[in-house]
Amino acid sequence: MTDAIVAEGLTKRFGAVTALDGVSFTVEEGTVMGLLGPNGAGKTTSVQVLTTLQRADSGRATVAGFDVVADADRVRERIGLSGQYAAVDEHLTARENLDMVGRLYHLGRAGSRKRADELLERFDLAEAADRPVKGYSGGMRRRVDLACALVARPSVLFLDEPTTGLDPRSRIAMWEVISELVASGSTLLLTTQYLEEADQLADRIAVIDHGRVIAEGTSDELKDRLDGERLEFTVGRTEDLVTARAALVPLAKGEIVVDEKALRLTVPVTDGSDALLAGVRVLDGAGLRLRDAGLRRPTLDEVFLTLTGTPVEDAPPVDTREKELL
């Protein structure tokens, strides 16, 4: 499979801040990579290197096939942007702002009006297309501003946390929209620092934390660098916590956590589902009766806090010109 997008070891500094050391990736043909990190990790730096609105002060990179220093304009005709604020003219209505964009890609009046009106059916804006912007909430433009970044058909697509600041509803309504353009064979390349997002979009998923890649892989594989799958078992009184953790000894792979406030005990596992029905068997068999039982497989915020040492939401803020740059 081609790779539409590929960094090779990027570096970029503004003044005393290092926004990006060196990241390298590759984004297969109709993908999806999320780029996850906290505020200030380089992902928006790495975005505006891609599409050409920075330039690196050393490596290089492609995007669908072409250099995005030496062939800027090539690589701009092939690309969409959708940033992390709307960037509409929120005097102008939806069908205004996406004809206005189907002009400046030389579209034609008449090329340019049937493609927004493709856009606004889409994204469910033909209701409102005519009302200015400034009276949309916040995932109404969210929504015209991919419509814009899509006028042109763009072979590959990117999109800096497309998600920030919407409520869950227009956040689910937005994954269902950048699910059907993967479905359409788009690429996309996407920042978050919502897990969630990363884990439900993401073919792949890079890690990138003040400003290098430090884990890249698939979800699953990410999960794995972990110790493993986990069995929990809840009980139902305080004084059976001593007598499962002494019958759960043999099945497990490390330390026995037991969180008394809860009745639970969680025990490190290799063999997953096995390794369940075994230990049912073996509390059974000590008399005690289970509240509930499960198998657990780390979660991408275990996996962030492992590789940084820092959960997502808890990253320290950055200042505020920095965050801008970042």
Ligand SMILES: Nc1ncnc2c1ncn2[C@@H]1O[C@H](COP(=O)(O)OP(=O)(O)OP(=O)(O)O)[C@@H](O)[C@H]1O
Second form
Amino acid sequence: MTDAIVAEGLTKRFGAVTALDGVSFTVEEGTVMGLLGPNGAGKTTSVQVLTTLQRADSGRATVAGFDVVADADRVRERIGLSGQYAAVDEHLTARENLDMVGRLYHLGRAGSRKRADELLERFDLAEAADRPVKGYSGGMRRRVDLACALVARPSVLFLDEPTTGLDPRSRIAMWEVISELVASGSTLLLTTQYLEEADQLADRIAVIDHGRVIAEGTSDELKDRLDGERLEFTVGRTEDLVTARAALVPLAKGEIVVDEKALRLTVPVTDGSDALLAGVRVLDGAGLRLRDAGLRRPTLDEVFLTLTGTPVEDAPPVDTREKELL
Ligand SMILES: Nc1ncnc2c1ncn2[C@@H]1O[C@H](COP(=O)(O)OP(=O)(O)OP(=O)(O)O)[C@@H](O)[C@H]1O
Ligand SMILES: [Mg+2]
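Switch from the form predicted alone, shown above, to the form predicted together with the named molecule and output its structure.
Entire complex below, previous chain first.
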């Protein structure tokens, strides 16, 4: 397997601020990496270094096999970037913007036009396509910007908070296009503050905080680090709680919590789905009828809280600059 993106010990300071403090990670070709972190974590700076827009103070990085400093031109030919703030030409129409990018990437007149049509359709911009972008809403600009990043079918795509400000429909449309690209062998690095999004769409997640990658792995691996799986059983009657608790003790890896009002028992376990089956069996064996039984794994929010000590909710979900736009 080849790594499409390699970051090794990247550091970057802006005056007194250390934006990157030794960021390292790799992204295998044809996979999606989610860079997840709160405001100011260093996500955009990482993307900028990898896309040759900023130079790191130390460390090295390669993208599509080329060094981002020594071979910056070749890197640029192979990547697509949609920055955190839409960077389209306001005075041009969406079609003109896309067409211009197509020409820049040497798709030719007919090729550029065809690709522009496809993307306008795809991002639901066909109707507005011939109006100047300056009259667009924030979400529409975002879609034009994303479409521009996709014109050349780049082999490595960087999307900095791509779905911030998109409505659900545009979000789905975007993910359709992205999935196609990834299926055709492209590699994607996306930054996000949407934990759900990283959870669902990224093959691997790197959690970044204060310029450092503090955890990396699949969503499941990160959840496992918390050791926080719980079985939840809801019984039919208050008097069942005692019987159920006694039956479940051998399975529990910690204290069983009994909520008398909700008629619910919460049992910490380590081997998730096996434990759930075993739990249902012992309760059935004890003659109890269950109203509900389930396995609860920690959410990425909880993972984040455990890893960083900062709840994600503390961070404003949308940058103020972007809010004005929307
Ligand atoms: N050009 C710059 N000049 C000075 N400081 C900067 C500059 N760019 C970034 N920083 C600082 O570096 C740190 C990392 O910023 P960065 O934009 O990479 O964070 P981020 O994870 O993208 O945050 P957000 O979620 O808000 O977009 C922040 O403290 C930021 O203020
Ligand atoms: Mg950012």
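What we label the rigid core is the largest C-alpha set whose atoms superpose within 1.5 Å from one form to the other. Residue numbers count along the first chain shown, from 1. Computed from a predicted model, the values in this text were never measured in an experiment.
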With both forms fit on the core, has Gln48 moved 2 Å or more by CA between the two forms?
-> no
By the 2 angstroms cut-off, has the C-alpha of Ala70 moved between the two forms once the rigid core is superposed?
-> no
For Arg245, is the CA shift between the two forms at least 2 Å following rigid-core superposition?
-> yes
